[in-house]
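The form predicted on its own is given below as one chain in structure tokens.
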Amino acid sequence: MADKTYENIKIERQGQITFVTLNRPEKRNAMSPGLHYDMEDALLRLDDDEQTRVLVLAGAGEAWCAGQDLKLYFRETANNPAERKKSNTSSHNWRWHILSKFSKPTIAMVQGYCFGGAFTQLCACDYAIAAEDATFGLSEVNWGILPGGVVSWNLTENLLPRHAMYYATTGEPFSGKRAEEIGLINFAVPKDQLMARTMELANKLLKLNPSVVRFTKEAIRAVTHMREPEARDYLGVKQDGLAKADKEIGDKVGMKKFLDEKSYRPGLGPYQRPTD
């Protein structure tokens, strides 16, 4: 599909890997109402885009995202309840509702600052890779506000309670290395290796059956708070749905390559799938 031009974000492609970049570098990519509207529109389009197999969420310049633009998002909509409601809805919609349910794998590629409200889209992405010297922080406590929206909820979902409590109540920043240690991101790498490591993961995902990746990531998110009997029933139905949705799975191609043809061994990478 033809890519639309936006004021606050950029869309760039490397084959089937689509980069969506927050593009307000002069504001450390702080999120304005306009950026929220751009992102909502772009993600809805890309979710239906057949060319996009993996989506990478990036930030222009020296920061990934410094959170909400306090002036534009909060102060300038304070006396405009209609605009405040519209931008608030759009903000939550793209950062959590759309992104966490995006049908293709999503990778947060984090450099520089990741602060405040940016934790929402960070946690909504399926994977996160950050520069070792990236700076994460919840500075809301310094402004007399809570980590609102779903930030506090995401903290308790992704971190041990002690870590969530400490960083939310002290506002103390922490590095990419620390973010990896406490489980907020998958990997911390030297800044000059960030793009290469992100592309390595993206290309690994491209080699996998996209239906299996999609159904698996949906299942992992869904079963998190289920009881064991509910999870077992759900996963059984999900597997049946996968077999019906994808002929390769319905024909048990992977199973045949392992059991019958002996052409695939687990642990040695994905088997060679037929090219489109």
The other form holds:
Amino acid sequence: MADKTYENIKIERQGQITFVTLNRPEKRNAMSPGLHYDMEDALLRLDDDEQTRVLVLAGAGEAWCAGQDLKLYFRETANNPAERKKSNTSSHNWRWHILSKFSKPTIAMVQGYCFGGAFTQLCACDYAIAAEDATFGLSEVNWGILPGGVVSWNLTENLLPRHAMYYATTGEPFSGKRAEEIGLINFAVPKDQLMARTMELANKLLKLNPSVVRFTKEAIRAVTHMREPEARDYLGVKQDGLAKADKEIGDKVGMKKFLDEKSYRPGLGPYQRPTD
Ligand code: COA
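For comparison with the form predicted on its own, produce the structure of the form predicted together with coenzyme A (COA).
All chains and molecules follow, beginning with the one already shown.
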């Protein structure tokens, strides 16, 4: 079935890798209410889409995303509480709830500008690769608001406190290289290699056991907020759930190959499918 078309975003596929691209390049992909509604709809569909095994979040043109649209998201809803609430809910739903819990691995592929509210979808993606010359910034302080929604929380979750405080309070822009140094992204790469390096990671993820990757990423996010006893209990139950969900029975196959056949060293990987 052909993908639904949207006014503010594009869906494109390369086999099992699905690219979702914010598509308001003339506005540097600033997030309008319409873009939030499109993204919420698309991500909900793709979460259940069997063809999608890895999702890449991209931006059209010279920016990844210039944050919330100051005109359409802030100013034009200022006197319309119902529309503000609707778009605010949708904004939070796709950028955090749906994306951070997406059932397939997600990669943010960042070029150009990434400002303010865009940090939430950046941190919601499981991985982030950026062009070395990308420009990140918490520009809120430069025009009189604080990093709201959940941006301040995203910062403290992902950055050392000194970095979170410095960049949030000064609004100083920083490069993709610096974003890698402070742990905001996985890799900064030359701009002309951004697509190739993203595809390399996506293809690596495609070779892994999808249930194990899904349960592992859910576990990593969940245990951050637990104390040790709850984490231990949760991880035990989660592993039981994984054993039931894993169609490739990876644990049994892996043990057999290592212990009985002595044909494989899991420590060195890569993952081997039952058929390998
Ligand atoms: N909200 C609304 N419109 C935005 C926008 C935003 N966050 N970011 C860019 N735009 C619009 C501009 O108003 C302009 O529209 P116009 O052509 O109708 O005048 C268009 O996108 C291009 O922006 P411009 O500033 O001319 O491009 P630039 O390449 O010189 O600069 C930015 C790009 C992103 C550095 C600059 O637009 C900017 O600082 N944007 C605000 C970023 C921000 O503070 N975001 C945080 C929001 S929480």
